[in-house]
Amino acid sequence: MTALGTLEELPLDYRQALTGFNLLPLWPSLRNFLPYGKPIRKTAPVLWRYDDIRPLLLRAGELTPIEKAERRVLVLANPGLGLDAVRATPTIYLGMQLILPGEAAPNHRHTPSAIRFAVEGEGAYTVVEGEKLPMARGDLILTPPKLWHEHGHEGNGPVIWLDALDLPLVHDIEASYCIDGESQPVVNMPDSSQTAYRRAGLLPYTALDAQKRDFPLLRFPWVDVRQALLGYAEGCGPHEPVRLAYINPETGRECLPTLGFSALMLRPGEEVDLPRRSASVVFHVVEGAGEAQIDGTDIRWTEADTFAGPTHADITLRNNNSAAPAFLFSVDDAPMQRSLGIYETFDEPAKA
């Protein structure tokens, strides 16, 4: 393999002439952009412990009223990318958000896609385009790009949820912005997860002739997802991962254009080697405790913890409980990679 020429090999007057016309030679830095074998990755395997986050988030509730915060959030920043980069992976933003009884996070809409995954507490809700969506622990709620949404809390005690957005991607292409609006009138009916889309394989009959909608289902109750995992596990082989994808019930595709979501059950004492994929991923622990190994980094996780893995990572998950299953929720950027035509899965481990 021929070594590429270096910048220093070029005459100074030539380099200065290039700079004067806002030009630069590609070949000295070509391998920084097109390395052989696998990408250059700065994303670190990292764990955010809920026991560390929660007291600091509750203190934020004492220090900053909702009126001065708009969204009271602590960002889960990956140290490999730099804390100022405000991202958990190159394309995924994560934050833990707190809302207190009687508070309201104002109505707005924005270009990044977002989801809420309820972690703790009862009585909070999100309103998306007039559809009021209760937030019970483990529920996934979509707030797709450019749709109006706001949050409120009608119960007692703090409510905390995990935010995941494609903010890094949208911000980096200089397309990220939001618009404020007046509070939405609420449609006087239960959300679609409790009415139109209660059973897999069944749709409202009118949906057969109607144009397929981008976001027909906005809430995925954890009670249903957990039951589905338990049922699916009965038909899985002993070495087959028990994993279900969250999808658009009308199209069968991912819920959002850039981010994908799945729920994973680890059977008692089970260890699973996940297929190596080109997508980056974050995991949030819904129930249980265990260990993960991500590209050789050992992570010990417990309930409500969150951890991240880079693209092309070797990932092993282990349930340390020999008597009860563990449940994890995951977010990845596979839909974005599929749209770009670069998504891959690999049989062999990543080369160090």
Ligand code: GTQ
Contents of the next structure:
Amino acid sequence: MTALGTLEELPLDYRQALTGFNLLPLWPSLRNFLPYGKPIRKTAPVLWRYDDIRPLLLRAGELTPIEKAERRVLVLANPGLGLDAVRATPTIYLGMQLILPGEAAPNHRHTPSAIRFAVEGEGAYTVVEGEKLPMARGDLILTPPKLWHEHGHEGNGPVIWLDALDLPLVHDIEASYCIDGESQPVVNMPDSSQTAYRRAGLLPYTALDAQKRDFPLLRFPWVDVRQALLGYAEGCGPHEPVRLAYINPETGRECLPTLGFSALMLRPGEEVDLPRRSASVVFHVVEGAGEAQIDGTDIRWTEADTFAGPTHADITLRNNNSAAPAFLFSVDDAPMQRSLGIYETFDEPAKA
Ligand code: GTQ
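Please could you give me the other form, the form predicted together with the ligand, since above is the form predicted alone?
Zooming out: every chain and molecule, the one shown earlier first.
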């Protein structure tokens, strides 16, 4: 294979002439953009321990009133991409958000898609387009692109949740912006996870004749997800990952256009090798403790910890408890890769 020409091989006057007209030779950097076989990945396998985040987030509660923050969030930034890149993976933004009793994170809407995954505390809620969605531990709340959303807290003690957004992509394509609004009147009680979409396999009869809706279900209660995982595990083979996808109940497809969400159960003492995928991925621990190996990097995780891995990663997950299952929530960018026609899974470990 012939080595490609370098910049240094080109005469200085030629390089200067190119620069003067805003031109670049492709060939010196062609392999950076089109490496053979596997993308170049700067994303580091990384762990954010909840024990490290929590005291610093509570201190933010003392240092910065909600009015001065709008959203009181510490961003989980991937050091491989540079902390200033404000992202956990190339496409996934993660933040831990704190709300204190009586506080309100005001109503707004924006082009990036977001989700909340409740980590600690009780009594907080998000209102999305007038639908009030309680945030119990482990609940997944969607705030789809351009929908109004605001957060409040009617209980006691701090409430903390994990935010995931497709902000890196939407910002990089210079399409990210926000609009503020008045607080929304609440129109429901309870939310549609308790009414219209109470159970998988059942839909309101009128939905058969109606246009499929983009975001019919905005809250996925953890009690239901956990029970579904335990039930699904009964029918899974010993080496089959016990993993369920969160979906739009009307389309059967992913529930947001860009990010995908799933829940995993690791049986007592279980170790699973996940199939290598082209998507980047984040895991958040709901219950249990164990280890992960991501592209050879060892990670020891426990409850409420969060960890991330790059695209095309080899990932092994292990539950260290031989008596109880462990539960993980996961975010990936498979939907956006699918819409680009580039999502892949691989059977064989990649050749370097
Ligand atoms: O709660 O609406 O972490 O707009 C970043 C941007 C949370 C939110 C974030 C946001 C929000």
